[in-house]
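Just one chain follows, in the form predicted on its own, and it is written as structure tokens.
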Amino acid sequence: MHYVAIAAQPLDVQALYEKLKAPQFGGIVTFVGTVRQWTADVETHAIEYTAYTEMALKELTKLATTIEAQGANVVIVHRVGHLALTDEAVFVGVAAAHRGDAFKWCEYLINAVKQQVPIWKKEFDTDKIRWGGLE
């Protein structure tokens, strides 16, 4: 059974990983996105994430159930609020019978989250504020 959430509190990566474990799964792949300091030559000091929570949860559930229907277990949690450098912003995990599927589906999910889920980021950079996320 999948688990999806929009979280205002710091992510407990170990607890989220534990939600993926089950005897039928031989491969677990996780992706944790953190707030980074540099994007090319732009220095970021912090990020503030916002979401259309109701729609974001619907989209996350759609993504999770698509992969779950193929025999996997899925966990997707995205933070909202003010995040400092190195804070965890997103956790995506997939448990599957075999590692190849787990890798493939985890990569698919993080890309789909960035493209489809109504979550936006306000980046506080050295010289300006930039907006990013779903357009």
The other form holds:
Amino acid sequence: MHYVAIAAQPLDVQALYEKLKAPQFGGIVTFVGTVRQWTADVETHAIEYTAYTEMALKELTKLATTIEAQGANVVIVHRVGHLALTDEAVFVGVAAAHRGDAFKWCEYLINAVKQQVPIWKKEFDTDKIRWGGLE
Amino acid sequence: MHYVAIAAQPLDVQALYEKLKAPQFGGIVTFVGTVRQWTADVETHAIEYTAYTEMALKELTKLATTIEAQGANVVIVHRVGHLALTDEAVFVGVAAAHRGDAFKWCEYLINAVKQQVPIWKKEFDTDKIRWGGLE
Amino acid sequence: MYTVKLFAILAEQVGQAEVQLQLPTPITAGAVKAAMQAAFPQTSSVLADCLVAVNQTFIDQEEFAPSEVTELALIPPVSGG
Amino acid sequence: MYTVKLFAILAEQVGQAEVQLQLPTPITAGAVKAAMQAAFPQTSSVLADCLVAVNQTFIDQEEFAPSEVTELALIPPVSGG
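Requested next: the structure of the form predicted together with a further copy of the same chain (the form predicted on its own having been shown above).
First the chain shown before, then all remaining chains and molecules of the complex.
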């Protein structure tokens, strides 16, 4: 069964990983996105994430159930609030019978999260504040 | 810096994940292979892994350093000994600046581990014992 | 008057998390964006890239009767992950 | 006589983790497999799929002088992961 959430607290990677495990699924692929210091020559100190929470949960549930219908366990959790360098912003995990599927589905899901789930980042960079998606 | 190991004790997924984190690497992809119950109509109870440990470490180090040279942190740990259903057999993790690279390199590494690192599985199935790689 | 939820840069530009807008019938994405632009011209450049959600689902060219609309939102370019 | 390490099914078929084999000079992968087959014919079918490692590195067509060889091993098809 899938688990999706928008979390105001730090992500517990171990606990989320454990939700994926199942005797029928031998390959578990996870993606974790953390706050990165440098993007080209822009230095980031912190990121504040906000979400349209109810709609984001609906979109995450749609994504998760579509993949689970093909034979998988799916966990997707996105953090909101103020994050420092190396803090976990997002966890996407897929457990499947075969590793090729697990890799493919996990990468599909993180791409879909970035494209269609109503979550926004406000990036606190050394030179100025940047809103993600706008420049 | 890479971390590679052949481990006689259960894998600590959280601790291995933590080794990957770094301010310059915002995308972390991990693959965990666990003991799966069913392979087509063959039911597995347990797997015993053995290794040519010194040579396996050399091969893992070669694989990890090749990927790290392209800009990444790499962790690869393979379990040996007697494993039950859902026990972790292998952990492969890659942290990179961009998620596309992290996915690509992680999948490359687990495929390479399966093809060229001297580790063997003896599978205890309901009908008989099977050596991996031979049938 | 309809309540329209705002998020991220759009909420900051207006200084509010939601606004009241007069909308024609039927309700469309274009109508919501046009009414927002008229009431808050400072959001103009961001609005061009916004999507509209009705009842927490993105809409495109669909038309809605007032009775079908429970929740309206303007969605700036998303940037999660 | 050279010590050759055995692993997995090969070690089980022989009942030992290493064997002593007489080898010609220069040492090659083919020579190691031929000597193993002669001494332990029960390993024949697995041997066909084995690789040879010299000093913990897979070898293919290379030739080695005795002084270059510190460690020899027969590597059955690997199946980690």
